[in-house]
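Just the one chain here, the form predicted alone, laid out as structure tokens.
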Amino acid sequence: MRKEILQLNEKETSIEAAGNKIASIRNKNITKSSARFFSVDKIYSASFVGEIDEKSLLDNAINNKESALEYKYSLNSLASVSKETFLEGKNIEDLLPEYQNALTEISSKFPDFIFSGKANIKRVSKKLKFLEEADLKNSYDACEWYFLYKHKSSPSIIDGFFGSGDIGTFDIKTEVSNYSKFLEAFSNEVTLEAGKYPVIFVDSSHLFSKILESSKADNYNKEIGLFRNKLNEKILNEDFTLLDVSYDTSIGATALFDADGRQRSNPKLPIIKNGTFNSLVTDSRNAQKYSLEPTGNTLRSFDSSSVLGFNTITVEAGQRTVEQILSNLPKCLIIEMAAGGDFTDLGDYSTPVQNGFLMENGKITGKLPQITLTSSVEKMFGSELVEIASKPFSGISKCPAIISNMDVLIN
């Protein structure tokens, strides 16, 4: 029998900006706990928000007979671990003046825009205790911030955004300074002919959804997904490697252990490796069901049952920087906002672009007109993949920039 206590604590400072001014500052300190008792074939559980002692919480779980869930998998071995990633050279109190100074400077430099946004910094502590077996602890400081902007003459509610999310650090001033060149070019709308162009999505995470759908063990064995029955086959460009990363604070991956207390020996799981469908992701239940090895992808919140999910998804970095790649491209489209697009079941993709910029030989020349992009999974990451950079395009995403040729329609 296994007895488990999960405790999550977040101490957070949240800052909101509106109309070029700081509008509010809020602080909160929340502790959430849960207990699970594994009998021979059932899991008894209970959760609680606030302070509660371990014995009372565990007793609540054991006595919660009505919500017991069956489980049919072997319990994994455990090992204690503890890591901390806190701010270095800065304090949590530094966030407000840095965010406020950045807001003052950018609104003064660009008086034709209205800026709003949010910044928050939190100290997260996650403790997973298995009574008489192991203690697992992970603590870190996480900072996320962004600015939304609207040109005063624009009919849109929001024209664009920029920001960053980091673990153990933040540098708002540098990111704002780097983005200034886009605001300078915003009022210069360029003309563009329909055709095929290299494209970079500032945040490319939504482009992986059809690949990830195919990689879930349950989906794959039920023949659900674009790449059903293609495990170990070459399906995409050999320069494309898609990774599920459990722990790497430099890219915001903080899953030192999964919900079952499992720790990966290698935090990087290649779902696609050099274009080949390499791995399925599994949790304890699916691993037992399909005779697979668990991959450390068991997820759960403090008040829910376990589910199969993903950690932090990224691609393996290339050799050249974004700047080196762009300097050799006569034209490249930088896509900042593209809401409303989606994939078909066959992997075809289409999306309207609400905000984007044209770069020519590495220099921003102006704002894109209203366009629609079309492509497919197999083109974007296969035949039309141009190159993957050695680093992200900006702080919005920690995934290395992906440059692919896409078809452009003028709206």
Second form
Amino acid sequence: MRKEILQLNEKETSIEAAGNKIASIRNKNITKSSARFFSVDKIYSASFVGEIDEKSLLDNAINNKESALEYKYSLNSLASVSKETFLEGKNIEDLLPEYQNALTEISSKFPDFIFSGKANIKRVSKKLKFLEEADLKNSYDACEWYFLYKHKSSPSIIDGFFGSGDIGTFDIKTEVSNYSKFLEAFSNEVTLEAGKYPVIFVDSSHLFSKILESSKADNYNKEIGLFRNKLNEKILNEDFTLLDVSYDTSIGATALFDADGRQRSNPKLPIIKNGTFNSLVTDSRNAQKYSLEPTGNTLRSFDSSSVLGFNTITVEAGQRTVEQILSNLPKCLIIEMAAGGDFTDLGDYSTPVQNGFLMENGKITGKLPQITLTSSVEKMFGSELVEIASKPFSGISKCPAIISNMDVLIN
Amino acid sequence: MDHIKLLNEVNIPVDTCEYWDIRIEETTKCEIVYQDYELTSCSTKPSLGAFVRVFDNDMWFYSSTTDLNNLEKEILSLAKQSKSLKRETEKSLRPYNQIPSTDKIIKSDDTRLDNVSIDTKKSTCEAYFQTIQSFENLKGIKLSYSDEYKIKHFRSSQNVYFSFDFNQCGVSVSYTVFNGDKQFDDRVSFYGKKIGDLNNLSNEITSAIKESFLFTDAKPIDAGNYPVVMDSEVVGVFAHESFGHKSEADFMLGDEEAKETWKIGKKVGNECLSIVDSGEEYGTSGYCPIDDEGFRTQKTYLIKDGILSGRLHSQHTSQILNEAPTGNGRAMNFEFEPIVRMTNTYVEPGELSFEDLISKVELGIYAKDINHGSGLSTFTIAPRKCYMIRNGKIAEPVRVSVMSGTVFEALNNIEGCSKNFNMINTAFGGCGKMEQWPLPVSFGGSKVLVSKMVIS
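Would you mind generating the form predicted together with its partner chain now that we have the form predicted alone?
Zooming out: every chain and molecule, the one shown earlier first.
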């Protein structure tokens, strides 16, 4: 019999900018809780938003018989753990003046643009308590902020954005300063011919979806996905290593333990290692079902059943900085907004680009015209992979910048 | 706890702030999932909380709380926060005046989904196992059930009181069909306002799965420009993403030039085109008779006969742009502030039949349904099932990754709208805007022929 209480408290302050000025401030302090009771073969659960005592919550779970789920896996061993990653050298109250100053500075420097956006800081406290077994605690300050901008002559709702998300720190001034050169280049739309170009997505996370789908243990064992039956085979470029990282606050990974309280000995799980399909990801249920080792990928929000999911996905960093790589490329496309793209079942990829910039030998020369990019999983991370940088392109993503050749169609 | 009584008892001195309101939301959601016929998720999700707003000296102050016994204190605390924040304000624009009113629109007393047993909900799903199991070469079967019952109570300092409820449920089946080494991912979903609406759907599920098998052999499209006939689901996403979001007035704040670009009365599309947003229709997932700021919904023409005719407002944007509220200030739940959002967005029916539209195309695409869509300067639609149109007739299935275009070009390139009209409702997901996702909305309309779109 296992009795588990999950308590999640988020104390948040959120600042909204609209039309170049601070428009609102929102405060939130909400506790969300759940209880799970594991009998010999069934899980009983209940959740609650607000304050509730442990006994009432556990009683609710035990009495919730209609919603009980069968389980067949052995319950994992547990170890208590506690971590805190709070702001250092700054206070939560510093966010408002820093965001406000950045807004004032950038809107006066670039009067042809309208800026809006949000800054959000929250102290997250996650406690997973297994009665008479172990207490697992993870607390951290998470700060996310962004500015959306729109040129006054533009018919779009949004022309571009920049920002950052960090654990235990924030530095709005530096990021805003770094982005200024893109706003300076915005009004100069370059001409581009159709053809093949090196491309960097400022945020590349959506490009991994087909690989991740194939790496889920249940999909793989049902022979679903692009890379079905390819485990341990070389499928992508030697320089490409795709990682599922559970805990590394420097890249925003905060899963110190998974929903079943499992802690990884090595937080980095290589799904693809040097181009080889290295590992499947499993939760407790699928690990038992397919006789695999659990990988710490059991995910659950406070009010849902557990599912197989991913932690923070990133790639292994390369040797050279983005600047070093770009300085040697005659042309490279920086893709900032590419909403609406998708993969086919065969792994072919296509996306329109709403905002991007042309860099020539490391210098920004202008804004891209309306283009569509096409490629495929096997090309962008295989035969057409140019290089992976040592760091991300900007604060928008914590994943090292990936440079791949892609086909460009002019819209 | 009597939430109406709780609101009535709130007593705030008049000079505390320029405006305040409180919204209490009590919600129960249920989610059930079977993977390959095994029950893997079954949860009931109750929540009760309030969102409190104060407007003072040209700024909004918000608080979301689960402590309903201290609502007065929350307002006073926000007002205090306002006073403590030094700011230079030339002129404070007070929120758009509300007309004092009391509304109670409770429509689901007899069909509340939180009163339906979990066993009944599970039986509703399990009734379809046999239908799905009758197919071979089907894998990754996920059968999901989702429902929500929500009741809201509202009071503002301008003496607006309302209560209304919202009830919806849905079943979705997603799967992968196989033919040798070839595969195709597909899904079929159903929507209801009461649990009985989700019974007797075996024939529809059978038809959907049979059609999915046609796509295992579908070839990828040769990228290029094609005329496209969009079915109602695709049209709805196009209307919502390509134009609806641009009609949300908050994007115009602080932008004098946008007011000129989006001037009411400007011709923006073919005269056969009319796009509407309205939260009036009870049977839809976008039903919202009163918004989260106390304004009644209305039928708003965004485009009428090709002419820009209206835009969507919250209380805040109404005041700044000096236009009447439209009842579109909506919040995802009690944790968030209302912002300008759509409700049910659709293209009004035209004069042509579906066959008329298809017959106008020599070589083109018929896009039947979608995976997702988005709309910025260019809009994009990732369709799921497409067919070639050859010589005015629907031909073989084809794989299309993305359909895209420039919004105004596409609006002008619309050549005809069908008489057929269909709204797409869903209890799964909804519209996302910034941090607020998913908000229940509905979309759809007639079928539409666009003379040229970029297909890849």
